[in-house]
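This document starts with one chain, in the form predicted on its own, laid out as structure tokens.
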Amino acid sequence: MSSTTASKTLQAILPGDFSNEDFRRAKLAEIDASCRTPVLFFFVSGLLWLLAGTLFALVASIKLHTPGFLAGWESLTFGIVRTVHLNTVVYGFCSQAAVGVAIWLMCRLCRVPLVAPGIVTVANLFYNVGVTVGIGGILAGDSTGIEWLEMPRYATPILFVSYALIAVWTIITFRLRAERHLYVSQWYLLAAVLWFPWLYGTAQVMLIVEPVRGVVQAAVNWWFAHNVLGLWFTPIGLAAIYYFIPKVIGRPIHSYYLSVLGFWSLALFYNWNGMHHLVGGPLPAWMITVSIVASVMMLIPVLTVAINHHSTMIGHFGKLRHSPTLRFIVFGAVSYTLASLQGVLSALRSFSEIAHFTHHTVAHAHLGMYAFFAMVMFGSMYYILPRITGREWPSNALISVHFWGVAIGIVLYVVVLSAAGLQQGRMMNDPTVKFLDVVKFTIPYLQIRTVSGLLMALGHAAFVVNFGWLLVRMFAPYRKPVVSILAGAEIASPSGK
């Protein structure tokens, strides 16, 4: 077969896809019903990581213009409770979501039934051992001070366990495939945990384990901070847009080539951004500048993809009122590349000294970790769920909630954390400007900053409860048997017997 038969083919085969609909719904069943355990619990303590969280960023966020709110506690001060908050939420949740869709989706496009299934539940226990023992540290005062690897020394290693066992699994799963052509998610996802144990491992050496010195410190530590959210949510998050959206709407991704060309920039450049963090610092300027020339070349991989989806879109944007899945992705899909594009333009010299040190840069941060990857994972569970329980999500008012709570509550937070950065750094570069005008000038902005966490709040705490509620309905006598899948029903309806 030539390279172009090839590429057609690919390009008109749908995620999952099997020639006799009979044999393909009974081998979809089957590869739901033997992932239902694993993901489940991924899922379920990931989302009590999030609520812990979410309670934690309220605290946090209360304080930046509340001062004095629980300042009794010695163990919430604002530099604990803001270091827990990041890390339940990137380490708890978000990294537990995106493993559970990551074993979901990898069964899914090999076709095979979830293999070597003691793996995946010896990597979830010590997974949250390792997050328990490492939340459990900070609190205690055990921080190591590192941006995204506060957790002590002592958690690390069990986290690093759990990595490596999800690699290893993922191996075996790819290597033992029923199917043998590759959807273009199984390279993000393949990418993402062979990226990701080689990325935690190498930074721990040379900061934790033998700690490198001097400004070689800062140069490590935003490698790989900048990296954990391009070389490991990023691919993962890719990976479920470019499955779900096909797979929702009924048609083929609009282009194999666009795919390809996304992936590889994707990998050629993202490694190299985190420098331009350090624009200003005693580093060498080639460093900085190669960081910031590789930020802009990241305009590839995010125009491309964002044609790609778009195009794909195109002529069903209508399915958006009617399914939530298409409705987070896509949310998702649009946050990736503004945060994106966001990135580029934070990376030059002369917007980072306006930028640098401010509040816009924790509201980029929200909009690639937040309305990006975990929009992204939300909708990918109200696709999954349903189909490895059997069961219909129960209310379509608590998921209009979760959406419009979260929407909603991350676009004021960016919008107005954004705009507030920029002028909060014009006035710190204004030497006529006191520095305490500038505290009373945020003030206004870190209230609406609390105002959007409380909607997000809402928004999480909808999504609990219906999960909830869904897991009741997969017992007796709560059962209530499927009517219709969301868009795109793959599973027959269950008897109930």
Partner chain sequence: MSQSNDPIRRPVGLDQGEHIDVAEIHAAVIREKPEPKEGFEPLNLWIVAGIASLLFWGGSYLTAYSGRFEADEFSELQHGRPVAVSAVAEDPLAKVKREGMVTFNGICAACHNEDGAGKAGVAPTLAGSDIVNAAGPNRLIRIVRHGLKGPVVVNASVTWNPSGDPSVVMGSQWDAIGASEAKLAAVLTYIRTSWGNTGSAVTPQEVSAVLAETKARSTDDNWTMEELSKIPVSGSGASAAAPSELTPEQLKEQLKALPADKLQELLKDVAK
Second form
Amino acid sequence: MSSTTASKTLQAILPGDFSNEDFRRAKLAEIDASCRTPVLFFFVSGLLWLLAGTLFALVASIKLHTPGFLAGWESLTFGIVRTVHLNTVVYGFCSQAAVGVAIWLMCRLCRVPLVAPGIVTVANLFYNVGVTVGIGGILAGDSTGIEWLEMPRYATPILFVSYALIAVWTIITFRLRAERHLYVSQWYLLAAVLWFPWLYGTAQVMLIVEPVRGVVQAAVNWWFAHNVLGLWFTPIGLAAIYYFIPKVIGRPIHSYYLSVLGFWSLALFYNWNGMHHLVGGPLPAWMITVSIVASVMMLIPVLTVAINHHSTMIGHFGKLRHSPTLRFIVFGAVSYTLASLQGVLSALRSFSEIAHFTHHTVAHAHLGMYAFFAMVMFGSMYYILPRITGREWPSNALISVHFWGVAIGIVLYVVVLSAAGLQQGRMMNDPTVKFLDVVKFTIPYLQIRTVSGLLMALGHAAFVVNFGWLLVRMFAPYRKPVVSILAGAEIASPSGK
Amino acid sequence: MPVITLILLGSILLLPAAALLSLRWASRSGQLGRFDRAALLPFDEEEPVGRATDQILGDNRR
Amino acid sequence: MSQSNDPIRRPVGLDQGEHIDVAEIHAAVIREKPEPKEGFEPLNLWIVAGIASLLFWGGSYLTAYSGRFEADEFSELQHGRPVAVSAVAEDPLAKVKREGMVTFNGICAACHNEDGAGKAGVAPTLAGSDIVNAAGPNRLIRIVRHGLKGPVVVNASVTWNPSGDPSVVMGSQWDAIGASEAKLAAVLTYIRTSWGNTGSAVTPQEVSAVLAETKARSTDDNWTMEELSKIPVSGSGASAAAPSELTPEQLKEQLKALPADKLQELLKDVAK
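I've shown you the form predicted on its own. Could you give me the structure of the form predicted together with its partner chain?
Whole complex next, starting from this chain.
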């Protein structure tokens, strides 16, 4: 079926005036241009935090197998470095990339330009001030000691204001939408921007402002920490996958029924999952059991989404060779399935007894946050940036270095640490094995981890160079791009809007 | 503790209510029907169904 | 799905059940990926069945490993069937004493102390007191009902409040203990059987009887020991009380119910 027929079908079922093609193109370019400043701010600051996070990750990784490394710096002990790594990549990079992608996707799918983009830019500045204060506080020793909420209490209100502003602006964009019908990505985006301020606010009040006592603290902590993944990063990652796979291969999603089922079952089951981190802890048995059941029920949204994405991709895998976006996105989509299946396994009591408190958990966290989420964000950036800047990516070689560096790096990381973690867990459960022997056993695997970290750092460096080059081109005089993927943008960009 | 209790109770009551309201809104505004149309939303006249985008690597330059 | 074994039919593919030559004719069409079904592919039945079995598993797991959803059950493993505590017959006296203890510790212990030893200058001892251990509880019931003032002599040796200081008063505790005959009986039972005391248990009926006798008295009209000493000790522990209260008819009934040998013994005693 040709594209002409498809667009006729589209004209028949979509509202609006399609006869004036120039108007449509100008409209799309206008949407991209309206997002330019805030989305660029979020991406640029996110990438700077990614570089800082990568640095801290390497330091932490080296310290684990070479404890003497930087041992003389008291603000760079392992406890602080690891915490700073987590907070820079989670709040600095991932959240900012997520907001950038969310805003652009929302505008594209609502078919309206972003209103008052300056407000979102201000939210970004607020956000970066908050993260900087928070990271500085952790480095100064003010960590709250609560996992995923280590930022001191004087930093978090700034972040909360920023989150709230972003949420309000996303909803305003949504209210002004020109397209009445919602695509599944919009469901995920709306849910994420509403869930996160609620999660973050509740956890802040219950753990830091007016702390609850006893095991309730652990329960709230893991409710939050797991839901950050499940109700903030996962929906935005899935929203991007649901948009970019059909967009890049030029084919609608396989089954919209599956999309709807996937969304609502995620909304129903994910928020119960947190307590499976406390298997064996002094919580009433039913709380943990309910969590385990909900974790297993996550098979429904995960497999639904996996089947849907795979069925969409069938027959189009060849396009992976030509589209950087598709490479990263498909890598992320596959990782989402694998991470979720590993998560289901880890939630089971019999497995958790072995794998908990080992490097297996670390590998799982990186499979979810990096191989799934960060990769999807990279893929989205490869698609969005040329469109909002009106310039092509300067170097295809750097794109390849980025992809293969991080892909090989994270696969090595996850495979090696997952396997080593299981053996580590078996050794720790064996009372005849000395603890020091367990530590010595892990050292070669930790060294491999540092190597994989260096590979990912190489990829990040390639991406940042390519990105910087793109920005330089953006401010340079306009030249017609060699590769024409910007049919719409070409019309609007020379005016410098 | 009363602050916590209030927040908890509020959350417990508000969230399912919000979920139900959004579901009601979705069904009333027809979001749960015409899935065929919803699946085509990422596409428009400029980037229609059937045309691949972002093919910038390798020998497939257009 | 076509299950045909016919070699010239293709069981799978876009042109199910069509002859190969037909497929060849339409080769160009087959190469073109069709799109009409995309976007609204209906749910696969296997997916529905998978979801149903997952939900079923979830229900079974919840039933088996949730520690009966009890707040203080920390192990998911089965501990056998729960043993109902009420299945073990409880000593009725112990139950009454436990209820009495709750009342005593909540109210009376403020002055009389939890061990019943009293407090110097505040309240006399209850442990080992002759007033508490009296043969019948009728005076004690009055004290709790209307309060007590003036000097109190305990065990004929210790005199509390000898000067009769009007500020040293035990007011009526009737409302404090909940204005309940059962509770008054329980708390007196606890007092009379604890800390080495040897008094009998007190029944709600005894309390009712005393309350009926003192119905006219104002709650604020505290007793003095002088007044109380004029009231003969009575109750289940007092020997004289029970037979005299029976009517001749009731007595006859009881005598008839006695076995023959016991009746003979009784008649001998009467003869003496």
